[in-house]
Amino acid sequence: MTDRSDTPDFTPYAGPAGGWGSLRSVAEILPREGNVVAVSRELLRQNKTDGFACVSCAWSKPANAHPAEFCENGAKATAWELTSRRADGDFFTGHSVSELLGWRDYDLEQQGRLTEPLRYHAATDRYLPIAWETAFAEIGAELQTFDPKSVVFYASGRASLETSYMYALFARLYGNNNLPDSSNMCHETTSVALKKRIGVPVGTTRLEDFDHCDAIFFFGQNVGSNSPRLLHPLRSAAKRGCMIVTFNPLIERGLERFTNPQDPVEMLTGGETRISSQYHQVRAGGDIAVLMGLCKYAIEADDRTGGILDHAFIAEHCHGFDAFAAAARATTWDAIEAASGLDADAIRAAGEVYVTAKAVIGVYGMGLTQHVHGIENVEMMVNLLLLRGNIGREGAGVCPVRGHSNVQGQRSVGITEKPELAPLDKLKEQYGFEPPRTKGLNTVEACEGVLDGSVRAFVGLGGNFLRAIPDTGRMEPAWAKLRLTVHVATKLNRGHLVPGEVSYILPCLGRTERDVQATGRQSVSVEDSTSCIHGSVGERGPASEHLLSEAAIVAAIAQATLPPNPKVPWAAWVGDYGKVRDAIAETYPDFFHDFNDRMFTPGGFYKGNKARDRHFETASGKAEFSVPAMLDAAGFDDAPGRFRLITLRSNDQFNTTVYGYHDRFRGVKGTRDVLFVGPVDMAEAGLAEGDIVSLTSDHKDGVARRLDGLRVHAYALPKGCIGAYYPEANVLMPVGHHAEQSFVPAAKTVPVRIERAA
């Protein structure tokens, strides 16, 4: 069933992203999904107008699609979702909770589609098929008995934008705003950061930007493996001579170079573009500096010569200039050299591409959000942009790169913890009723609550939350003594394998199968990465005639729970989700007038964004400039034996979700237990290739924390730094250990030591 060996291949990979290595992998994945035939013909509408958004990541989707717009990893999402695979009652019949609890991730998942609601008998340790009016009926019985602050309603980025409109609703009808996302887990810091310095909690660039820039500045994002559409416009970029520089720990296949698949002459003659003109593997949790490096170099040349900064969009625009020059000036190219782990050099060769650049896009991921001082990486590039007025400009802007295809909308229709950040006063006027104005729990703040009792009930709108959080070895006993646990989803995963006392799973249609409600055919939407707002319409039959959708389970829910509201229309929702749309029109006028007439807009139609207009609402009215008190994003010191733990996903996963066991661009197969270990660390810790180690919790709170198992690997990595898969790696991660204000988990910096195997 797996592709999981006992003897792992460790075989470096020569060929560029792309190319026939993609195919080939697309080619292996359909066979072993089944339903061939179905999923090459759905491939075919992904991320088109008159098709369906791809379910996994959130990269643009262009006006002119090309002939197949999708990637490799989208590929697999769709046959993941389309298999032939049924994890129906027989199955759940078959096996006990406590057995399946043992089995990896890829395996529970690869049991197939999920076909009928489920609910857990412990006496039986299994779950066992019941009708959905009563399971409806059994979960708003046992949400009546809760203290409204106790319950956690979470979100995962992959439902639409009209389900999570009526799932913040219900919570909020409910009595919270305990709402966290995966957002919280990733992008939170990129939310927390821009919202303060240029007034938008989003990024600025539009997908066309990309034809118009000089420069592209890249940090902490794997792009060939977490959103490879986006290397089509990197390619045209440097095929038109602009300059990428990558700032990245790991060397990345898909930002040295790509082949693209697309192309029968580079196809047929091997031919490929690189794409990073400069590549430097900063050291994990170095951003800061390299950033303030950058700045010191632009700001150092304008002392010299003139002509480099932007000084009349300073003026106009933007506060805090002369103190944070001050301080670039004052920070020394030794202090730079020592937190980055790069030659003062390198870091003002970049510098001089940045200054001589018309136009620079800064794009980053999760290599600058998820640190103690994610916050400060992320305000360290606003920094950098602003110097030569690289916000509001054609072909400039930050450009966080998101994750799940719709995490950014959530956000947008609702789905937040702070009720600052949710339009309340036009709730309480449109459904008549009094919105709580309480902060409600991030995802930390759920994961503390469940820890010391606090919350005793999880309902889970999709993802694989406790595989996700931090902490699992921790996680997982407490969780088990919740109340209710409430599972809606389309496979299974180790989080429905830790049930509270009662536990529900809820079986929902895919994006890609045939939503038929009352008024006939539905159709969804979902937000991108650069704010533009796309439909989507599946085709597919459904994977059981017994499975609903997600509007249709939380309106259920929500009928079950609350009492009745004549303003709150559930069943005339569900029946026609154009209603839905014209809710969220009138509570989000600015964003989403005519919402049912634009949303097929080819490329999507475009929200808006204040600071891409240089209008900036912060609160001086100007874009914040903001001086770092520290270089290193670590938020620990270095010690002897103490190791930077970087979590990595594989070429063959999508956040929790794995496909397989080639991490291809790595060179590794058969495995995901690996220590990928720089070879000067390898040396001087007395390790050889293949040796069995484990890691072990370096953080300072007298918890025990140990994964075991772990094949060492030689791989070019910075000194002090290593790597390891994300979600096993998580048990090493303590809940504590999260960037300050976002609370997003801090997984790129994470304090380990190796311990050889007994």
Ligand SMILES: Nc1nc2c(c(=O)[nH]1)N[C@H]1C(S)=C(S)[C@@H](COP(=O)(O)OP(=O)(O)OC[C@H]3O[C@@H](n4cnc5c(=O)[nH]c(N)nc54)[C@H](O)[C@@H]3O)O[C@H]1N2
The other form holds:
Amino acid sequence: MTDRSDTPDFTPYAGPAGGWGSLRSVAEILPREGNVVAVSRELLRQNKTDGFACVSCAWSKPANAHPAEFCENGAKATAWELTSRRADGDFFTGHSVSELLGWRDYDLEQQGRLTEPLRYHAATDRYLPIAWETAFAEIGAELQTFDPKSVVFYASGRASLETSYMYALFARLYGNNNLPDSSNMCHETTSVALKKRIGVPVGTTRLEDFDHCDAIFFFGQNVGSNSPRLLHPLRSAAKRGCMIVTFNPLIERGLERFTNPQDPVEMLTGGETRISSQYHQVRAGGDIAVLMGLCKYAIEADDRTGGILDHAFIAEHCHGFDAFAAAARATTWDAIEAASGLDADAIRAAGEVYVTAKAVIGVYGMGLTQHVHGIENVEMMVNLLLLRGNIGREGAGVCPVRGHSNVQGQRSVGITEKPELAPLDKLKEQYGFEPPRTKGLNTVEACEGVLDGSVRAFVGLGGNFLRAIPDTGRMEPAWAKLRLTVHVATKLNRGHLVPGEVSYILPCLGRTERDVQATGRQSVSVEDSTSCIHGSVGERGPASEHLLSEAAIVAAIAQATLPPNPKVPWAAWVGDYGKVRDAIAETYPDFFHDFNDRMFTPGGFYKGNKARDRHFETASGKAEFSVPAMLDAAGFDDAPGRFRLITLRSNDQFNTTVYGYHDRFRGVKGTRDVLFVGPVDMAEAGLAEGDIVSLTSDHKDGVARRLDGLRVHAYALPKGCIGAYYPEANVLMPVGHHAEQSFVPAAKTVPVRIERAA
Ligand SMILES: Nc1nc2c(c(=O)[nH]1)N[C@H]1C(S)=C(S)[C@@H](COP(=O)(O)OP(=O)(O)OC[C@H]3O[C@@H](n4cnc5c(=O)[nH]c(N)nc54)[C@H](O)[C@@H]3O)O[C@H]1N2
Ligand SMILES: Nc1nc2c(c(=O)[nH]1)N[C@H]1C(S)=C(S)[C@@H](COP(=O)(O)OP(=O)(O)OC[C@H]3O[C@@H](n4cnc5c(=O)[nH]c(N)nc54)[C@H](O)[C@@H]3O)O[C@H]1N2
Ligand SMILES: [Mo]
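To complete the pair, please output the form predicted in complex with this ligand; the form predicted alone was given just before.
Everything in the complex follows now, all chains and molecules, and the chain you saw is the first one.
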């Protein structure tokens, strides 16, 4: 059953985010996955202290959880995991891999949960069931044959802290730091920029700050679809008069208005809360300019009247203010208008909110991080907040909204390609080995390694790497040349269907499922976007009796690959995850002391954050102002016929997982093959609603890349900006087009041209 249609419907959506629409959407999705009763029961346990941590986004989980502490998309993610469908041995016997490669992402995952370990059989071009012991023995024997430098250990940000710790240790014992994470495509820009400027790689805001701020500056994050639970604190803030100023090329419904589905009065009276007090449709890549305009406004107001900037804070805690202030004064409004696509008056109106607000939170997402100059975007956000001392006090702070439910946590327990971020000396002492000290491969470098043949093997702890990365058209043929691919997964996806010479799919338990090991029932833990650690216990019976936990799979591969080391008790760890937590506490005593005792603290236990306490562990020992060398984050010039393609998530997907073909808030029904184009651009390019067009790459490397069969849909977008869905559009993204320094693919400004069908 699919809601895809050959005659898709485009009708603007009139409702708010949340409200009856979200309940209806959940009600439509649940029966599709079967198991309505079971899923409904599980939803009541979601994000509760004694329940499981939602498998969808990483937004903070309150201590006093609402009876239904989930959102539309969290419900979909849970239903997706608990589906009654199964992609079992018969399914794989019945379909060749080449055939499945022709299926859509939706249809692949719709086959349901994987039930048995599978090995690729080249002669019949099929994945066929195999015994776990055989799989582990073969994978171990293969891994022993490689130069460690040629093997990549990827993690998608979902696996627990326990599994992630074991996985990172395994890679280092094996001999490399090749530990790219989904974060490398996501908030690595944040980790690099914030670390450099305020000394911590994460946000400084806590959930309770949303009760005390009087303005929120909201850049490039689609709260209604991607972190709907954040709508609750935003709604409360808006209701008590907090100003929310939004910058986004698209008008996203969740940032306009919201009806709380958990508020009976709002639901029954059709009440809704207006979220944004100002909404500015900045051009894609225009945020450095916007933020410079806001800073200029504040600095010049202070020059005129004094009393605007927090000079005491700047003097005591900041470095580089004078140079930055001079640069802001020298930047002209003309230049700001040209790069941002906004009127100077609009930015000044936002600036007035900033200078009058006592406490300001700066929220942002992929709209800032996924650009060639994404680092400068985040640095400018820091500059803005520093001007009025909006870091390190109540109701204020920087708030990157993380993606995967444990993506921040994976970095906290050693999944990083950067050796300086892992406590290598501590690991050496704890486990008696010489950890590798050379830098490992990030996602972009791993892709380059696959293209040039220097990467020979890929192990994926979850995710859909080959579909999420850029340049999928070039990457897939190169990928097939790998010697070994191993995927630990819950559902079939396209990345599994380009097997290396030797290839395995290893099916694992999901977080909602009961995990019983030698010492009994196990729990795991995750870290949310605001640095709080939560325990999580799965309750449901496993999707298949053959599934193993991720922890057990990682340990078994490690044991089959590595020489025995009595200091690394893989079997004991798998038997009792509490022992892994003890090991984590020993490696990271500052953050994880008394881990087992604290893991079920309501609201999570807080890791602490030095910048929040105004201890800035940067090169200068102070928070650093920085002067950007450019105002346009795109990293390429405008040219006639060249568009900035924004790759978008629909309201019916979780990354590469497509739940359905509706994007309710954007009024799209029945298709994902859409090109959103602004009316002026449509007229200039001679396009009409419904025209079928292609996009071609317009990157400086001259490589031919194209995506056919997109239906033009008129949509309010700034001039020169167009939108299409990820991951379908990834074929247009050059591997080399990424944020400088952080290497995050620049998915929000991809240079393309529109070609009309012949
Ligand atoms: N339901 C659901 N939830 C999810 C996910 C999902 O796919 N589905 N994914 C998870 C993951 S891993 C992540 S990282 C997060 C992603 O969540 P977000 O950070 O919200 O990411 P996107 O949806 O890619 O886009 C963010 C917004 O940036 C805007 N934008 C694009 N370009 C620019 C720009 O140049 N400037 C500004 N100011 N805005 C811009 C877009 O219009 C869009 O509204 O969500 C997580 N949660
Ligand atoms: N063009 C473009 N590209 C992008 C982005 C963009 O905005 N635009 N966003 C980027 C971002 S922010 C991210 S985070 C990446 C996402 O990249 P990934 O994290 O690699 O991709 P996902 O789609 O989240 O992975 C989905 C798969 O994870 C597996 N899975 C689900 N749950 C579990 C589990 O509990 N355990 C295990 N082992 N496997 C599980 C299933 O098999 C499922 O098919 O994509 C990036 N790519
Ligand atoms: Mo992400």
